[in-house]
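So this first bit is one chain, no partners, the form predicted alone, shown in structure tokens.
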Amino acid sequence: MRERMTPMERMGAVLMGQKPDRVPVNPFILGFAAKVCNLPIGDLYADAKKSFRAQVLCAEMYGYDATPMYGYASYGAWEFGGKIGMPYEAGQSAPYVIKHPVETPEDVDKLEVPDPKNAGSIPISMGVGKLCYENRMPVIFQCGEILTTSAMVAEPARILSWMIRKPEVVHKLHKKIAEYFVAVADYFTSTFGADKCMAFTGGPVESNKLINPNQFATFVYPYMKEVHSKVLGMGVNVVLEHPCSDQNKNLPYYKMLREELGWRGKYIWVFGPETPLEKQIEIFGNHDIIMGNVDPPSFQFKDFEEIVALCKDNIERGIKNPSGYILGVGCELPPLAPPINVYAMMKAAREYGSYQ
């Protein structure tokens, strides 16, 4: 098909509840952008200018509709005083924790809520944000999820154990993390204006492979609601929410979140491939955008024709969402995916995603 919109116009149309020329494509690309630009993946996370440039060039090369962002799953450890490593070695695809700042319950008592202006990766994220702002792109800041971040601050096995044996310690830590996330949101919105910002939240530790829905209700939901309410109250209109991995048993709480927030703002839901698009449309379709959740490992291990077929199936199911649909990946696209498989997404969107 002949495209009649620019990527910004296409994504803007979906956010405004209008139909674009074709479904937008957001491949959830970070480390892959460094790969195709012949850049060490570590530079993508350590250097704001290189990160922005690689992401822009990758999007231009393929023609997809996403804009640069900065974030990673191990977020929180560095920001609260721990130590991380940048992914410069073979086999590494994102920053990883070297030292968790919390090892004992007493460490939680002594833990101070960091000032976002100089907390860990925030200066790098702010650098990417400034370049986005200067180029009239949305500024995306990371402000969740609570449990995944606490697992990076205190180590996953430790925090899961404390949820059973020392729940009061977990609540104490989560209160501090929630306060920090609100401070981050305030820093970005006061710098760029809330209408120019998009919040990004998501985390795998909330998955039902690690916790049950009762634990989600106790240790995640109250803090998630607090942060989201305050971020929306600042005037942020768009939240990119990524419940990573299998969170099907948590769906009632995500639904309750939107109901108790009065369906304020526009959410873009990026569930893992474990959650059917039909279920997402049933729950969120009258208000929110669904970002289609093609299986991430498939992009690395399946061939071009198989990826086109997977994307075609996702388009045919997701395009039915009344409040808008984006063709995307159920988590970050693997950095080692064959470059041709990203083109497979674009080919599928152009051939099967037209609204005409």
Second form
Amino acid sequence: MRERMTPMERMGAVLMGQKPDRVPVNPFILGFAAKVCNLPIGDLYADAKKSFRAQVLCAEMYGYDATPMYGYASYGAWEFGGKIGMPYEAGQSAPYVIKHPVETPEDVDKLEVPDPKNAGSIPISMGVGKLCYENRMPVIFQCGEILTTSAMVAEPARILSWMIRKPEVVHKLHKKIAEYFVAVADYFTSTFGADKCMAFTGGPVESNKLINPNQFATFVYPYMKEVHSKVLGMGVNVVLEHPCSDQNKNLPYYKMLREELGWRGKYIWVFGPETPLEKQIEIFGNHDIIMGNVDPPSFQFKDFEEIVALCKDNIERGIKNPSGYILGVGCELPPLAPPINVYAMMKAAREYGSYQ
Amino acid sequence: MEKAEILKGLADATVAGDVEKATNLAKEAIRAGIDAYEAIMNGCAAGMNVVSEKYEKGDMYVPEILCSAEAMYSALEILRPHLKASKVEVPKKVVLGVVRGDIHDIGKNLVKLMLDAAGFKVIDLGRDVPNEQFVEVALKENAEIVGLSALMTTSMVNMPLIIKDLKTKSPKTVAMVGGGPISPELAKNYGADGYAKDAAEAVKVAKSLVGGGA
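What about the form predicted in complex with its partner chain, after the form predicted alone?
Starting with the chain above, the whole complex follows.
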């Protein structure tokens, strides 16, 4: 097909509930952008200018429709006073925690909510945001998810165990983290204007491979709702929500979140490949955008034709969403994926994703 | 307390993650003259079997399992010094770790727990383990199994390298792999002898490959 829209126009159309020329593509690329630009993956997370440039060039090269963002799953440890390492060694693909700031319940009592202006990675994130703003792209800031962040602040096994042994400590920590997320949102929206910002939230520790839905309801939902409510209240209109991995049993709570918030704003849902598109459309389809969830490891190990076929299937199912669909990956695209497999996504979108 | 009551109590305390009860019952088992090996296998391990089944069915999740582990290890600490050498079968050894570049170890720790409970001797190398260390330790310990875990697509590529090295230097040792991005198909491509989707399945696969733990 012949493309009639620029990536910004295409994404804009979907966000406004209009039909673009073809389905937009967001391959959820972070570390991969560094690889194609011959940079160490660490630079993508440690250097705002290099991060922005790599992401822009990668998007231009393939013609996909995503704009740069900054975020990672280990977010929180550095911001609350711990230490992280940047992924400069072989095998590493994202920042990782070296020291968790919380080791005991007493540490939670002493923990101060950081000032976002100089908390951990926020200056880098703000640097990427400024470059996005200057280039008329949305500024994306990370404000969740609550349990994934507390697992980085206090160590995953510790926080999961405390959910049974010391629930009051987990609640105390989650209150502080929620307060911090709201402060981050305030910092970004007051710097750039809420209408220029997009909130990004999500994480794997909320997965039902780790916790049950009642634990999600008790330890995640109230804080998630508080943060989302305040972020939307600031005027942020778009939320990129990524319930990572298998969160099928948490779906009723994500639905409840949208209902209790009056379906305000426009959410872009990026579930893991475990959640069928049909189920997502049934729950969110009258209001929200669904971003496709092609299986991430497949991009590293399957060949071009197989990826085209996977994307074709995803398009044919996702395009039925009445409130819009973006072809995407169910989590970050593997940084070591063969470059041709990103082209496979583009080819599938152009051949099978036309709205004309 | 009757022997059966103590053993059932130990199993129940393990399932419930009740550290205090598990500790007291382990002491009670010793006082009552119950063989430590029997208390471990028919008490703690029996409890962990229930945990494993519940986990497989989706009736138990990681927070509860971590508490069960705490209860089991607290009982084991008391019971193990009373094991009689003649009663203990030689356990099969598993060298276990998260591959280089990867620090995600919850899955690996659950596998360790389940293998421990099933009577395997687990040599836990931890996380971000250099490739060569797996084979070095497997050779040194004469291990029956090397278990490799990875959560990242960037780190999992170490698995075939380790397996190739292992098969060259210690062909009898079997390799098992697992972790978020791994699939049965990929495990086969990597040359692994076994793949498990979770900790409960890891025990079954390990037993099918090398026989029982103890």
